[in-house]
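Read the single chain below, which is given as structure tokens and is the form predicted alone.
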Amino acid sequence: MPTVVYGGQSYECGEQSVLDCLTAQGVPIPSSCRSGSCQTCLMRAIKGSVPEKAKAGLKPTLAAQNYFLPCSCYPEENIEIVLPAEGMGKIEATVASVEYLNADILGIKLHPSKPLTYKAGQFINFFRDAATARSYSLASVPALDHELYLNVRKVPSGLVSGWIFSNLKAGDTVTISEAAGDCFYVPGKPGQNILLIGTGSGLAPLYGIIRDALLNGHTGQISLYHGSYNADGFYLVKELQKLEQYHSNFRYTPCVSEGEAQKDYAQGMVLDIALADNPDLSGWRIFLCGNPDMVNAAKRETFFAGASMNDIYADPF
């Protein structure tokens, strides 16, 4: 008979669900609608896997990372499992480089002390001390990047980023956690157009998602869409054209929407510059990164152009 481990007690779970079996033992567990709709009983599996019926209806980058729904969860062997903001365990790391990217963006690359399991385009909090901390985007790849690499705006009057500009340097140990996030390539549909819309720092998860896709073969148009004030705010042009350059799928444009655009330069709102190049969303793959109400909109006006809801990836900040 499976078992499921929770919170250090083991539970029989007979033939019952995952979420009957816990509640029934006085296990409080968030739920609602308890047939698999509403998502509100969301755990994950740690130890063990759970039966593929478990994960209907999630985005493919939730089962990725074997989150499921207990209500739907009919376990054939014994799991150990989570709620989805457990298991994000604290680390040490060396700071590697410190360079500036632009006057308000620094790039920081890490070497953690032990391996580190992540996906290009998550993120990782950054602790100033046990109870400061921010959340930072990846824009390493596992497979091409030895350090974790950040890009961290300065925020004014912000108390973890202000500590960084001012006092981080090479050499340094600093706290970061576990990474988490579902904003993140995963392969299959490489036909499959995608399109990346981000504004400042947005582009950090942007850039790793852009080179994890490329990495695995993708063949479908990858569309990049990256909005700053002024020509002053873009960075890491270089390498993103060089991209471009070598990958006829790829296309890069940056978008100035107040400042004097350059020559290649788009002038205009990133978002509706996005929209009036692609204004039929059908079938394609969406991430948005940067600034919340770029994204919140970005996220219904792609809806309306024809974007899957379980295809729309964001990550506001």
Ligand SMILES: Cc1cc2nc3c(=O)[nH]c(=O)nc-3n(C[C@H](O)[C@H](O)[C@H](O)COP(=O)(O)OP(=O)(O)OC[C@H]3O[C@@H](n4cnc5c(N)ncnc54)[C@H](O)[C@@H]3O)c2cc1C
Given for the second form:
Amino acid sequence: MPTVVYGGQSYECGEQSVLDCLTAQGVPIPSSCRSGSCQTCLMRAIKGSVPEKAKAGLKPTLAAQNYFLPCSCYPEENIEIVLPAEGMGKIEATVASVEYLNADILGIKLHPSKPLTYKAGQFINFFRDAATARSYSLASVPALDHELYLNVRKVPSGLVSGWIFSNLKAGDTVTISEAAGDCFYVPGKPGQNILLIGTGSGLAPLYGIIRDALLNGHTGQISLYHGSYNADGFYLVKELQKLEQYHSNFRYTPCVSEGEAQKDYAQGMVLDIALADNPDLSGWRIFLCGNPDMVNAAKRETFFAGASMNDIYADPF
Ligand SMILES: Cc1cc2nc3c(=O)[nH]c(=O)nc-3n(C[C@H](O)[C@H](O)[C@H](O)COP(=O)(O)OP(=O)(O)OC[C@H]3O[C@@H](n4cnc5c(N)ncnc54)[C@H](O)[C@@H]3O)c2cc1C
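Next block: the form predicted together with the ligand, after the form predicted alone:
Everything in the complex follows now, all chains and molecules, and the chain you saw is the first one.
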């Protein structure tokens, strides 16, 4: 009979679901519907694999990371499982370079001390000290880039971003966590159109996701809209324009929300411009990153324009 290892203990579930088995033994697992709908009991298998039925209804990005619903899971082999927040180990990394991408955003390259498994667009936690950490998204692509690449925006009086701007330099050793998050590209639907909308350093995960999709031979349209108050807020412009030259299915639209209209930029709010250009989003995959007000409005508006909730990936920050 397969065993389930959780928190260092082994359990034999017999005919019971993993959730029923654990809770019957007094193990506290958050849960609500217990029938595969609410996803409250979400867990992750770190050893062994779970039956496909236990992943039904999950976003492809969660299923790809071995997340599953213990309420619908009747294991066929031995598995070891954790709650979603557990299992993010810490590692050391050396700062390879720090450079200004614009007046408010630093590009930081890190060499992890051991190989880090991640997908472009996920985030790592960056520790200023043992008790103070913040999340930063990965703009790098494992198959293309030797280093981890972060874009950090300076937040006024920010504990961690302020410290990074004042102190971080090439050669420093820092502590980061393993990668997490479900905002990344999953291959498998190469012809699906993709819309990406970001503001400020919300470009970081999107830059990684775009290059990952192109590397995987994505053939559907890939449209990026990057919003800023003024033209000084844009960065990675040359890199994005170069991608546009080499890939006819990629389109980059920088959008300025304030000041005079200029020929190089679309004028207006980034979400309004993206939706005006793409009014029917049925069947599209959507990535939204950056300003929380923009991201939350964009989640709603892209859903109303036809995108399925399971195809909308968002990191508000
Ligand atoms: C999944 C995820 C991914 C992220 N990826 C990135 C990334 O790639 N690049 C990046 O620059 N940031 C990213 N962030 C945001 C980052 O984790 C920090 O929240 C940010 O750097 C501020 O931290 P701080 O310690 O400097 O500021 P804090 O000390 O936490 O905050 C200082 C003050 O600023 C306010 N504040 C905090 N955040 C913001 C904000 N975003 N805008 C305006 N005011 C704010 C606070 O309310 C507080 O008053 C991400 C966050 C998440 C959750």
